[in-house]
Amino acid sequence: MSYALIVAEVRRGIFEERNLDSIGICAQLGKETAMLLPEGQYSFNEKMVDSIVKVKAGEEVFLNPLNMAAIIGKIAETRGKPDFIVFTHSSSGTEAAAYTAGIFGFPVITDVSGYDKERGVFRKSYYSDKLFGEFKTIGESAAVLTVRSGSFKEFAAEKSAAPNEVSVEDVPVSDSRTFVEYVEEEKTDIDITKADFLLSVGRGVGNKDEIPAYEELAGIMKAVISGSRPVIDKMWLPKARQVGTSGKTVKPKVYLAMGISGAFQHIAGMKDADCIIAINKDAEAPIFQYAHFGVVADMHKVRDALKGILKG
């Protein structure tokens, strides 16, 4: 039977939006889709898939990649081997994909961000979207994919018929790893996801001593300051101010990116802003591909010019 098995990502009983990218790439592949979920009730449009496979196990079982491999093996025994096994490109998704590929000897393509239907070629990027690789599966082996968030959800569409529902029971559970708990992120007085105007600084800021000047500019502009991962990793801004796949996904009315090159992890977190303004001295910076307005200039000089104009 020709089909694609989508391993859904759920957290605290919530169906993650990034699963829509997994559904979307399967639509591009033209495959019948089976959505694999732990037991529970989830809020999403079930008519986007052809069938739903519920496992009689809790969410914590899915978080163990050894259990996931066992679940996939059991499904393959009863339903037949899938053509593709699709995971989200997240920390848990990539780990489970690696285990699945290794245990069954399947080829794996990670971080898929594009697909050429005519040639049957998968695409992924390197070096902040400055270089792209193309991959094609050969032979009859199932292929394991991890899908970049924000790349395919536009192709996820409702089907004409409601999905079939089946259940999987008696799943062998490994005791070599145990889920302990979810760790809540630090709560702060500012929620960047609620901001209408974000001034975001990146690696180009240079050093921590420059941050106060950008905080001052943000105050003058009535914006909220945020940052890309390099700035957060250096602890120049708190974790709660990080924009990107490992931080927050934001959709402000205005996103002013200063000194941010535009790695895909960052782009995925802000590309849906109403207006994106990018300032970077590198004319080839990937962020200019997504910006509505771009300025090729030294970010510090632009900062000082804006402060001078606004203080007027």
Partner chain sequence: MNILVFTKRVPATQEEELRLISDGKDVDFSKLPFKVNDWDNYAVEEAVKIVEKGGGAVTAVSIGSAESDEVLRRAIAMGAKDGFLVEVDQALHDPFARSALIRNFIQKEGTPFDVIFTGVQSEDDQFASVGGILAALLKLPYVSMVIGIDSVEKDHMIVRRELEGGLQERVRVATPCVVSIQSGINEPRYVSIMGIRKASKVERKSFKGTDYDAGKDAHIELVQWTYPPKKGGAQMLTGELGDVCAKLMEILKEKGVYQ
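Between two forms, the rigid core is defined as the largest C-alpha subset superposing within 1.5 Å. Being a predicted model, the structure only gives us computed values, none of them experimental. Positions refer to the first chain, counted from 1. First, how it differs from the form predicted together with the partner chain.
- Remark: with the core as the superposition reference, the CA shift of residue 166 between these two forms stays below 2 Å.
- Taking the rigid core as fixed, one finds a CA shift for residue 224 of 2 Å or more between these two forms.
- Residue 213 is among the residues whose C-alpha shifts by 2 Å or more between these two forms once the rigid core is aligned.
For comparison with the form predicted alone, provide the form predicted together with the partner chain.
What comes next is one chain alone, with no partners or other molecules.
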């Protein structure tokens, strides 16, 4: 039977919304869908898939790439080889996708954000969305995909019948990689998700010594300062101030992005702000595609000019 296997991402019992993009791409591919889920009850519209395969294992076993490859092997034995194996483009989804591709010798394309039906090509980001590469698979074997959040969910639709449900038992569990525990981020006084006005700085800030001047500007404007990944990685701002998928998702009234080019993981964390203003010296920066207002300029000059106006 020709079908696509969707590996659902659940985290701490929550069915992640980006699974809808995995369902959506399967609709585009015109494939019947079987969705793999760990044991537990999840809140989502089950009618959007043709069948549900419940794996008798907790999420920490299920999301382990070594176990997942073994589970997929078991399913292929009974159902036949899938045409596609679809994961979310997330920390665990991408990890398991690459490993699965290696185990079975399948092609893998990650961070897929477009599919051209006529030409049978998948589109993926290069250079932080400055370019896209169009790929097709070679040969007839199943292809492993990870799907970018927000790219295909509009195509996820209800099927006419409720899904049939089967379960997989005797899950092979690896002892060479095992889950120990979840680790929460340290609690801090500042909560950037509650701010109405965020002044966010990115890689363009260039130098740690420039940060205090932005903190000063934020202070005068009564904005809360935040940052994108490169600034947090370099420890120029604390982790609690990070906007993006691995940090916080924010929805302020105004998001003033200075020197942020707009990598997808950042956009995902701020795209729902009421008003996005982007300042970047690169006119081609992807962030201008998502912003409401844009200024092509040196961020430091804008900072100093704003300070001049506010102090004057």
